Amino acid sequence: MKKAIAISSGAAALCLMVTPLLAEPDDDSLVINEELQMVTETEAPDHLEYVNTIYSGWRFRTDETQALQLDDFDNPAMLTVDAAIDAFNTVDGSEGKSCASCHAGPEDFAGLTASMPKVIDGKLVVMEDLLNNHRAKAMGAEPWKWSGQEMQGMVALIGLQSRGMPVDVAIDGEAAPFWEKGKEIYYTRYGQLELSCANCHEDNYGNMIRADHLSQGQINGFPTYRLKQAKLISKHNRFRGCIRDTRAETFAEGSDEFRALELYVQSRGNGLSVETPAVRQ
C-alpha cells in the first residue's frame, strides 16, 4: 500500500494528537440482513495519486458499532427513514402535492445517489437540492433545514434505494472544474493547526487520532447515523466539523465550496458500495 506517514512541520500539532499505533482496517465482511454483501474494500480509482487501495469507513468502526449496520432492525436511522416514508407521502406546501404524486415510490430513485453529485443545467448539484428544489417548484412548499432530520432523513430514504451499488460519480467533462476545485479544498491547509483533510484521511488513515481510529473519510454510507450525535448527519455537517476542528473559520452546509468538496471526496470511493444509512461512531 502507497500511502505517505511523514508529517510536514506545518502540520505538527497532529503528531501531538496521532499516537504510532497502527490498527489497519479489520478483515470483517459487511453483509447487510445476512443477504447484502458490501464492497467495503476494492482497487482505488485512476485519479488517485497516494493510495492503492480503498476501505469503507465500516472497517475502522468498533465490532459493536460495526454490529449494528448489519441488520435494519439495529440500525438506529431506520427511525428516521420510516419518517421518511410518512414524509414522502403527505401533501405538503401551496401545491396540494406530496413526493408521491409525481413518483411512485422511492425505488423510483435507485441508482441515484451511486451517481450524485452531478452537473445539471452548469450547476452543480447535491442530494439535498433536489430536494428543495422538488419541494419549492413541484409542491410550492418551504424548504428543509441542511442537516435537520427531515432532510437527511429523506437523502437517507433516497439513498437506500441505492445501497449495494459501487459509487460512480462522473468527474469529467462539464464536472472537472468542480472536481478540482473540491480537490484542491481536500488538499488545502487550514486553521490554526495547519491541516488539510489529507493529512488525517490520506496520509494517517489506520493510526490512532486520541481514542478514534482514522478512516480514509469515506462518505459512500452519508448521511450516516452517528452515535455521538445520536442522529443522522449530512455530509456537509461532517465537512464543517473537521475544519472547524482545525481552529479555522468554516464554509457554510450548502456552499459551493463544500458541493465541490463532496464530489472530489465522493469520488474517492468510486467503486465500494453505496451503504446509505450506515453507523459510526
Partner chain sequence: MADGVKPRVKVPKTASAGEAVTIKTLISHQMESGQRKDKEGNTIPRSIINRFVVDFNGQNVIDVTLEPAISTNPYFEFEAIVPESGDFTFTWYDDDGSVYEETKSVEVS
The other form holds:
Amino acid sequence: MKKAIAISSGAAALCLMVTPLLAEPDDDSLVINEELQMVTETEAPDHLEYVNTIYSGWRFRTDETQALQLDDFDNPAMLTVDAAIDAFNTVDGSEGKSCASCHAGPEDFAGLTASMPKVIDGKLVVMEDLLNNHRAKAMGAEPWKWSGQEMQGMVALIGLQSRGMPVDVAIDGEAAPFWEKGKEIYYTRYGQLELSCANCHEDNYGNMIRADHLSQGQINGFPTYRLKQAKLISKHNRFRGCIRDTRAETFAEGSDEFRALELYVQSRGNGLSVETPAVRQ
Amino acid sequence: MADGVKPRVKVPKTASAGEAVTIKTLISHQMESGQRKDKEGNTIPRSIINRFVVDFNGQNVIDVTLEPAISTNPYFEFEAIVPESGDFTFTWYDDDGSVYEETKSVEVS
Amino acid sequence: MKLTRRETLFIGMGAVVAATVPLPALASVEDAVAAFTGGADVGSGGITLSTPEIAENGNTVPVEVSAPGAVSIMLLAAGNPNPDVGTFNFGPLAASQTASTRIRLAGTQDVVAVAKMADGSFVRTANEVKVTIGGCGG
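Starting from the form predicted alone above, please write out the structure of the form predicted together with the partner chain.
Full assembly next; the chain just shown is listed first.
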C-alpha cells in the first residue's frame, strides 16, 4: 500500500514532496547601502552542464528576509564583523602580535575571498586555514574553532573586502583534482534519504521543499547570518546540516572532503558577486 | 556583564532645528528566553535586555520594555525630534544588572 | 488552580473558540490587555501594525507599529508560551508614535498591538503571521 509507506517514512515523503508554487527566483535587484549593485543572476560558468543561469540565494527569499541585507546597519551579521575589526587590532598569542602588526588593515585583503579556496603548496586551502595558520605561525596563538563566531567573524570581515567582486575561483591546473573530488561529492547520494546536493539544488531549485523555497545552494554570501541560528554560519556548517538532513553520517567541518566540496560549490557561483556577509532564513 | 555585548547606533550627524530624524539601534545580545533547554534537559535561565531608553539632552524620546520574545541582537527603529544641538544617549539594561551606554552628538545647523 | 471571575469568564468564551485558538494563550493575552488598559474599553482604528504575511523563520520577524497620538503601544504574540513581547513608551521628543523591532514567534499566530492614546482611550489591532518551517528540518 503506497500511502502507508509514504506515511511511515514521513521525513522522506516530506523532503521529496516538492510543489511548483514558486517556480522561479523573484525579480528583485540587490543594491546594498543604496550604492553597491550586486550581480544575483548571470550566465552559468562553462563547466556547469545542467544549469544555464546561476542565481544568488538572496533571490529565493521573502522580501522581509531580503531587506535585512539591503543596508549594512540592518544586517545583524555586522555586529560580528565589528567584533572582528576589534580582534584584528587585538594582540593574541605568545609573539605579542595582532593581525594589524603585519597587515595594515582588512582592506589589504580586497579580492582574496573572491579567489578562495585555492591551492597553496600543493594543498587546497580555505580562508579558515589561512587564518589559523597565521595565528599559529605568526602570532603563536591558539587556533580558532572552525564555526565559532571569532573565526567566522574574521572570515566575514575578510570576505566583506571582496563584496561586489565576482566570484572567480580557479578549477584547472593544480586545483583540478580537488575540484573533481568536490564535484563527485556534489553528485553523490547520501544518507537514508539518498539525496545528493544536486537533487535539491540543481534539479529542484525554485520549487518548494515543504515551506522552504529551494535555492541553488550558492555559497557566495557565506559566512551568512542565518535567522534560524541568529549568528554567522560557516560554509562547512551548512554543508554538514544539509548532509545530516539526508540522514547520513556527515563529513567534519574542516575535513578535506568539505574543502573540496567548498571549491566545487564556489566554482558553481563563478560570476555572481561576493555577498559576504549575507542574511538568510 | 554578558560576553561581547556591543551596541551599534545610526543617527544623522546634522539636522535642522525641530527636524524629525530616523534612528536605528542594534545591540549584540543572546536574549536567552528562559524557554530553552540545554543538552542535559535543564532549562537555560532567562537572560535578556529588559529595558531600552533613549533621551536627547535629558528629555525622553522612547522608553521600551523588552520581553523574551524580542529577537537575538535587539533591533529598534524610531523617529526623534532634534530641537537643538546636543547628545542622544542610548541605554540598555541587562537582567544581570549590566548597563550598556552609547552617546551620539547631533549638530543643528 | 484558583480561578478568578475573569478567568472563569474567559474559559467560558474560550470553549466557543477553542477549535481555532489555543485556550491558555487566549486567556493570557486578554489578561495582558486588561493589565495594560486597567479594564477600560478598547476600540479600533488609528493603529497600524505591519507584519509579514509569511515569516521564513520565526526567530526574527520584523514588525512595525504606529499609532499617531499614542503615549504607549504594547505588542503581544498570542501563540507564544508567554505572549508578552514589549511595550514602547513615547517621550516628548518622539517625532512619531511609530517603532520597529524584530520579534520571535513560536508558530503561526496573531500579533496583537494595543495603544494607549493621550486622552486615556485604548485601541487595538491584530495581524496573523504564518511562520514556516524549513525543508528537511534543517
